[in-house]
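Starting off, we have a lone chain in the form predicted on its own, written out as C-alpha cells.
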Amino acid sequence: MTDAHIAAVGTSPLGWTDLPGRDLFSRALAETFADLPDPAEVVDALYVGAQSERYENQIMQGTLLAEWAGLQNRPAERVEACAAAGALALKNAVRDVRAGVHDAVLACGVEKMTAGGTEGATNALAAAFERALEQRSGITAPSQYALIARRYLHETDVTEADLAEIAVKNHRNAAANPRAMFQREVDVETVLDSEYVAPPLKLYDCAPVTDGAAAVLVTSERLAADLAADSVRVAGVGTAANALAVAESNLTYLEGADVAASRAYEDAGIEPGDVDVAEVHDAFTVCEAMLAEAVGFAPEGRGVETVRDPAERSPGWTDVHINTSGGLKARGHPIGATGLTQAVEAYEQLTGRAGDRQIPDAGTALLVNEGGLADAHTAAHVLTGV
C-alpha cells in the first residue's frame, strides 16, 4: 500500500451567487491547478461530492464534472451521504492512491443550495431523514438539532450563552479567513438577541445555506514529488454509518463519530492528544461541543470548552485549536463541498499558509464530517505535515 497525499486544493468563493455549480466548480479547479499541470495531464480519476439533485434538477455530476475538467473518460462518480459528500469523495480518492489503482484522482464537492430558494433548501435536507415516519411529520433540521440540543443541554451545565461563545469564536476565525464567507465578528449579545429557529437554536446558532465549491488533488508520494507539490499525508481514514432515523439515534453522545474518529486514530497510529488542528462539522453550535467530547478532545460536557485557550481548559482536555476556518458556521456549509473545505483549511495549516490563523507548528490535523441527523453518517481524516 503507497501512502496518498494531497498535493493542491482550491474553493470556489463560499456565499450566495449567481453562478450554477459547474462555474462554482470550475473556479475551484482553477486554484487547485494554478502551479500545476492541465488536470488532462494529470488526473486519472474524479469523485464528486453532491448532497442532492433537487437544487439544479441534476444527476451524473460526475460525468459533468469531469467533461467540464475536460477529463473525458476517466471514471467519474458522485457520491454521497448528505453533508458528508465531500469527505467520501475525499475517502475514495485516498482509497484509490493508497491500494495503486490510480496515481491522481480528484477530490471535488458542489452545491448550489440557492438555487431552489429557502424552501427548495429545506426540502432536499430534509430527505437526509426517514421518510417513513419523520419527512412526513414536518421535521427539519434546526428541529432536529433542536431535539439534541435541549438534550445536551438537559444533561449538562451548558448554557445557551456557552453555545453562543462557540458561534463567537469561529466568526473571529472566519474574520481572518479570506476564503469564509462571512468575514465578520459578532459578539455574545448579537448571538442570544437573534431569533430562535427552533429553541434552544438561534440564528447564530446555525450554518448558512451557502454555495460553493471545493477540490482536493490526492496523489502517490511518488507524483507528489513529481509535481513538486508542498503536500500533506492523509494517515488516516475512518468512516460509520449509524442510525438514520431520530427516533433510533443516541442525543447525548455522538457514537458514530466516536467510532469513525477512533477508526482514523488507529489508521494513522496516533491518539487524539497528537492532533493539533481540527476541523468539525460545526452544523450548529451544539455539534462542535458534542465532536470534541466524542473525538476525544474534551472530558464529557466540557465541549464547549473549544472557545478557551488551551492551556485554560478543564483537565482532560487536548491541546487541539478546532475550527480555525470559522467553520462550517461562519466559513460557509456547501453541503457537498463541506467535507473538502475542511480538508482544504488543514493542508494549508499544515502547510504554514493559514495567514493570520495560522497556529503554530500545526503538525497533524483531524477532520471530522457528518451527514444526515448528526452522525448518521460521519467520515474522519488524519492528516499530517511531510
Contents of the next structure:
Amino acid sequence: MTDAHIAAVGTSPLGWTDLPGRDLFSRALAETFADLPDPAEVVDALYVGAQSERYENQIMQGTLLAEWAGLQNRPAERVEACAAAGALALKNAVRDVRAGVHDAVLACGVEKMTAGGTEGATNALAAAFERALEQRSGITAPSQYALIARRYLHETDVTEADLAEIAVKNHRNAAANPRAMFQREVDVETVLDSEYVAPPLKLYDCAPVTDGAAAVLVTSERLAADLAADSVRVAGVGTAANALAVAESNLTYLEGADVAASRAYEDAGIEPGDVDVAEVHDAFTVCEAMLAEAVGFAPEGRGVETVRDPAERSPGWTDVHINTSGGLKARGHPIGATGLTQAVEAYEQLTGRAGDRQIPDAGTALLVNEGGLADAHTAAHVLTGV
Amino acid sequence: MSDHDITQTGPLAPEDVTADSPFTLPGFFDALGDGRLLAGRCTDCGTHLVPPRPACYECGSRAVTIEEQPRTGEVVSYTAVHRPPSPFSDLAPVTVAVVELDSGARLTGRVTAPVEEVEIGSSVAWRARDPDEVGIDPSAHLPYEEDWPVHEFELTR
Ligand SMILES: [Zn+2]
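Let's compare: the form predicted on its own is above, so bring in the form predicted in complex with its partner chain.
Once more the chain from above appears, this time first in line as the rest of the complex follows.
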C-alpha cells in the first residue's frame, strides 16, 4: 500500500462573501497551487464535498470544479453526507492514492450557504434529517441538536454555562486564526445572553451560516517528495453511518463517532492519548463535549473540560488541544467544505505554520467530521507530521 | 381501513413491498390515518422500528413483524423550534419532543403545549391530524405526502 500524504492546502475566505461557489473554489485552488505546477500537470482525479444544490441550483459539482481547475476528462465527482461531505472527499482521495489508482487527487469542498438567506439555509439543512416523521414535525438542525443537548444536560451535571465556555474558547482560538470567520473573542455573558434558537441552545452555541471552499491535494509519498512539498501523512481513516432519526439516536453517546475514530486509530496504529491536536465537529457547543468523550479524549460526562488547559483537566482526560482553529463555531462552517477546513488546520499545526495558535511539537492530529444529526455520519482521519 | 395482514413477519418477498403494506410509508400513514400507529418489531432482538422497515438496525435481522403501538408515553427530551422551516412558521415556536411510548418504541413529534409546560418525564398521548387543520402550509408536502396525516403529542397531565 502506498502512503497517502497531504501535499498542499488552501481555503477561500470563510464568511459572508459576494463570491459564488465556483469562485470560492478558485480562491482555495489558487492558494493550494501557489507553489506547485498547474493542477492539470499534477491532479489525476477530483472529489468535491457539497451539501446541497438548493443554494445555487447546481449539481454536477465534480464536472464544474474540474473544469474550473483545467482538469479535462478526468474522474471528478461530488460526494454527499451533509456536513461530513468534505471529509468523505478526503477519504476517497486517500483511498485512491493508497490503492495506487491515482498519484494525486484533489479533495475539495464548497458551499454557498448565504445564497438563499437564512430561510434558504434553514430549509436546505432540514433536508439532512429524517423526512417522514421528523421533518414533518417542523424540526431544524438546531432543534435536532437541542434534543441531544437537553438530554445530555439532564444526564450529567453539565450546565448551559459550561457549554457557553466552549464557544468562548473557540472564539479565542479563532482570534489567532487568519482564516477564521469570527476573529474576535466573546465573553461568557454574551453567549448566555444570546437568544434561544432551540433551548437549551442559544445563538452563540451554534456554528454560523458560512460561505466557503477548501482544496486539499492528496498525493503519494513519492510525488509529495518530487513536488518538494511540505507534506503530512494521512495515517488513518475511519467512517461510520449511524441512525438518521434523532428518535433512534442514543442522545448522550455518539456511538458512530466512537466507531469511526476507533477505526482511524487502529488504521494509524495509535491510541487516543497519542493525539496532540484535534479538530472535532462543534456544529453546536454540546457536540465538542460529546465528541471529546466519544473519541476517547475525555471520561463520560466530562467533555466540557475541553476548554481547560490539559494540566487542569479531570483524571482520564488526554493532553489533546481541541479546535485550535476556532472550530466550526468561530472559524466558520461552510457545510461541504468543513471537513477539509479541519484538515487545513491540522496541516498547519503539523507543519509548524499555525502562527500564534501553534501547539508546540504537535505531531499527531485527529479530524472528526460529522453529517446529519451528530453521528448520523462520521468521517475520521489521523494525520501525522513527517 | 387497510385489509393488509399486519401479522406478517419478514423477510419480505418483493411482492410484499406494496403501498398497502405497513412496511412502506403509504401503508404506515394509511394506518395512522385510521388511528393506528404501527411499529416494526424485531422478533430476534425486540427492537422497535418507527416507521416500520424491512430490517432491524440494531441486529440486522429481517425477521421484523408489525406491532400496534400504545397511545401514551413519556417525554425523553424536548425543545422549541424558534425559527422552523417556512411551512411551519405559523406554529412557531414549535415544541418538539422525543417520546418513548409505553411499549418502549420512540418517535419524535410536535407537542401541542408551550415548551415551558413540558419536562423530561411529562406524560403525553399521540393523535393523528390533518396537516391543514394543524396550520402546516401545504408547501411542506411532496405530492405523494399530501394525504398523509401528521402525528402530534398532547400533554395528558
Ligand atoms: Zn433486531
